[in-house]
Every structure is written in structure tokens, then in C-alpha cells.
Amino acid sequence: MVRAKRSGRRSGKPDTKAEILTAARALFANEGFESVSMRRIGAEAGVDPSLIHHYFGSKDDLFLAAIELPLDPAPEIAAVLKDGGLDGAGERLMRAFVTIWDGPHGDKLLAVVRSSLSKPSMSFVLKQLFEHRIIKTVNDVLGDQVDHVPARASFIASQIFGLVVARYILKLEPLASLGVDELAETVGPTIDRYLTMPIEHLVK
């Protein structure tokens, strides 16, 4: 006896996880993190949204998996900012940042950055990561001490991403050979300046 083929959304199968990731990447790249719901991703992948939670947990976790980021920067940023508040925050941020990049996830992080430099859709997704995970985290921790966090964060991003390109891609010396403490002590004060300098004239 031949069973009738079931219609409707699929239950889990070996390629379901990959199909969810494919759908999520396309939607995040085209419409942005905030605009896309788990239900929408499930519909695009042809699966029940509960399967997305089963495989990935939260929407944040799915986003990180979709862009193949090996770790979530938000908890680390929150921890270093809470440890001492605004005073010396720049040096602590740089020390944590360089430690991560010099660690076992460095190659994967570098692959993400290289991809963002060559693919417009990936650049957009990385921008969403910065806005949703990093700016939001800085605002949550320091929002009562620092004004215009998104504007200040953009200047901090220029310093951090510039450092990534110069140290890890171009390998400019002596920047490429400096240790974690040396970099934190050198670049940290610049981050502090971005966090505390008058910025009203730059904000429209």
C-alpha cells in the first residue's frame, strides 16, 4: 500500500538545519535583523518555527550562526565595561578585543571580515551585528554615563576595524608584532577620548 505524501511544513531531517541557515542568511542580508521574525525564517525554509528554536535557540544565536561568527562579542564587551565603568574602559576594551583576535577564533573572525570587505550583503550583515550586539551592549552598560552612544560607537568602530585591517590583514609593523598590553595601552586612550569627548556638534 502506498502512503499519500504529506503536505505542509517539514519536520526535522538531515538538511533542515542547512536550509534554515540559508533562509536566515538571505533574509538577514536583504531585510535586516530587526525586520525578520523567526516565523518568517521558518516559512522561507519550509519548516515549523519550533525547529529553529530546537536547532539554534534564540534569534541572536541563529544570527551568529548564519554569519558564521565563532563567538558572540556582546557578553565579553558587557563584562569589561561593567568592570570599572567608564574609567579606563578603552584600555579594557582593547585588551579584550586583541586577546580574542589573537586567540583560537582569530582565523574565523578574519574570514568574516574579509568576506564583508568583498561582499556587499555581508557588509550589511556585519553592520547589523555591530548595531544590534555591540552598540546595544555599550548603551545598556554605559548609557547612563555616555550620551550619543551610536555616534560614539561609530568612531570606536573606525579604530577597531582599522586595527584589524592594519594588524591582521596588511600586517603593518610594528603594529603586527605588538603585544596585547602594548596595544591596549597605546590605543585605549583613543577609545576613551571617543567615549568622553564633546560630540554634540557632530550629531545631527
Given for the second form:
There are 2 protein chains.
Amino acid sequence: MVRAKRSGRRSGKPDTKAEILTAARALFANEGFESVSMRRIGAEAGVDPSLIHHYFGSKDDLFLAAIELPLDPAPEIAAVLKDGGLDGAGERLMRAFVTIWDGPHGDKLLAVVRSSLSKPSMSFVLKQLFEHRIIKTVNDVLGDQVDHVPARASFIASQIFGLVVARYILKLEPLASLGVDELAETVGPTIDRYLTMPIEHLVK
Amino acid sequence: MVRAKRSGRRSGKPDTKAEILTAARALFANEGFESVSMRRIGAEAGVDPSLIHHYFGSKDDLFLAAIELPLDPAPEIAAVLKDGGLDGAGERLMRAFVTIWDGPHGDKLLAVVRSSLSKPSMSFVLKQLFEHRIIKTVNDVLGDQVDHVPARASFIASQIFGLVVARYILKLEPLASLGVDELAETVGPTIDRYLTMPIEHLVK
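Can you swap the form predicted on its own for the form predicted in complex with another copy of the chain?
The complete assembly is shown below, putting the previous chain first.
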């Protein structure tokens, strides 16, 4: 087991993991994922950075643990976009999205969304997830076919977050009871439009 | 001043209004706006229904007071839809929506949405508002031109609630900084599509 060197005082305590998560959460919230280093989080938690790696793995993994997300959406999004490219991407994204949310992780995802929407201090969870994981993934896969990915992604996010609200929080009918195919077919074209509409004039 | 007859004990208390609102909130939440009568609310609050009318006006007004909404969206929606009909309705709705949310009532509206999204017990606020005020209004104005209004409205709501989340809660850029015209032009066609797409096969 890797032990903290800088601050031996805390290294053996059973709440070390909790202290790392608390420090990470506060720093991600206040300064953003990109600008916070593992070293910084270690200093804040009073542990050696190697201990963070030992407990949580990469900074990506630490972020997902800090926001208590039960699964990382990035690999799923990457797979869906790679397999088929831009053509019909909206329908495939919707299908993947609804399948995950209707599945066993749905309740936990809903808890994350609810807490992020309820308090201003918690909105960093979804915002960082969006900016750090989603945009980056879409850029990696479609960056050579689609311009201004972050701008387009903000419109796509508006439709996707709205679906979470309408289907899983408010349970508006018939939207809440529709099957995967029906949702993919009706909402997919909205995503496709946001992926392809002229957008240069909106990006300063 | 109208006095409670059934339960004189409480009629003169300064917290009568608060008791009426508490009773109304609980009944609207558990049984829905349509199925709850003023008489029922009066019985629950221990006051005569005429006192409710005296304090709050109609059942619609009581509902708006119970959910603490600073303004009733129904007349605005009706005006926007009437003035121009179905053609370009999405753009006009978006324009009205963004103008209200960017205006002086925006913070209060945001507080209502946040509280409604944060706890399952509060989701009735937006759900009832949607089912009772919004669908009814759209049906009144466009009911002879558009079929299956409630189903279409659930899709439109998914885009509109998502805009609230993306623009006003998470503040995703560039969506959060766009002007009214830019948002109306980009999101309006999504609303139009939901108003006109084939939908019979989704409605059981």
C-alpha cells in the first residue's frame, strides 16, 4: 500500500479516501477539472498524490468518484459515434442514452442530476461532466467532420437534459412511457439538426 | 370581508392564508389540480370555501399562489400562439420564453424550477403547471390545427425544460450568452418539428 509522505499524520486514517474526495469535489467545483492537479488535491487533502493514484486511479477516475457517477458516459458516446459516423448519429445517441437511463444505473444517475440541479454550488457536477467528458469525447470522434463542437454540444445538451427532466423527473406522458425506438426516432432528428445546422454566426 | 362559516375557530387567525396554501399544495400534489375542489381545500384547511375565493380568487389563481409562481405563463403563450398561428410558432414561443426568463422574474422562476426538480415530492409543481396551464392553453388556441396536443407538448416541454437547465442552471456556453434572436432562430425549428411531426403512432 502506498502511504502519504508529505503528511504522515493523516495517511493511515480510515477517512483518507473521504478526505481526498472532499478536497477533489471542492477544487473541481471552484476551479474546474482542467486547472486542478492531483498534486493540488493531495496538498488540500493532506496526502501524497501517489496515494490518490493508488486509491482512485487517474484524474478522470477521481472526478467520476468525486461526483459519484455510477458510470462514465464517455466510452459509450465514443462507441456510438464511431460506429456509423455522423449519419444517423442523433438516433444512435438517443438509443444509447435511453437504454442507460432505463437500465439499472438510472436511479443513481437521477440522484446525481437532481443534486446538481437543486443547488447552485452543485451545478459544477453536470457542467464539468459536460465540458470535460462529453465535449472532449465528441471532439475526439467527430472533430474532423463537425465544426464548433462545444457550441453544438450545448444545444444537444439542452435537449438531452430536458429529456431527463420530462421523462425521468416529471414523467410527462406520453414521453415517459415511450420505448427506446420511439424516442430515438422522434428526438434523434433534433440532435442531428444541432450537429449540422449553420452555427458559425453564433460562435464569437 | 368574507368569514369562514364552517370553522369559525380559525377564520380570524393571521395564518389562515398560509393554512389554505398548505392544504392546497398538499392536495394538488397528491391528487392533481383537476380532481381537487375548492370545497375540499376549504375542508382540509378548516375554512369556508368562500374565504379562499376572497383571499385568492379563482382555483387557477390559488394554484399559482400555492406554487409561488411569479407570473402565469398561460396568457403569454395564448397571445403568442394566437398572433400568427402555427406558422413560425416555435420561433415566437422561444422569443417569449427567453424574454420572460431573461427578465426580472427570471430568478424567481428559477427558484420554482429548482425546488420542483430537487425532490420527488415537489415535481408536481412543474407537472401540474404543464398539464393544467400549458397543455390547456395550447389546446385552446391550436386545438383545431394541431392533433394530439398533449403528446406534442411533452416533447416541446423536453426542449424547453432542457433550455432552462442548460442556459439558466448550468450556464453552458455559448448557449447561455446567446441573444433572444439567436435562440429563437436555432431552437424554434425544434419546437415547430414537435408541433408538426407525425405522432399518431406514439399515442395509444
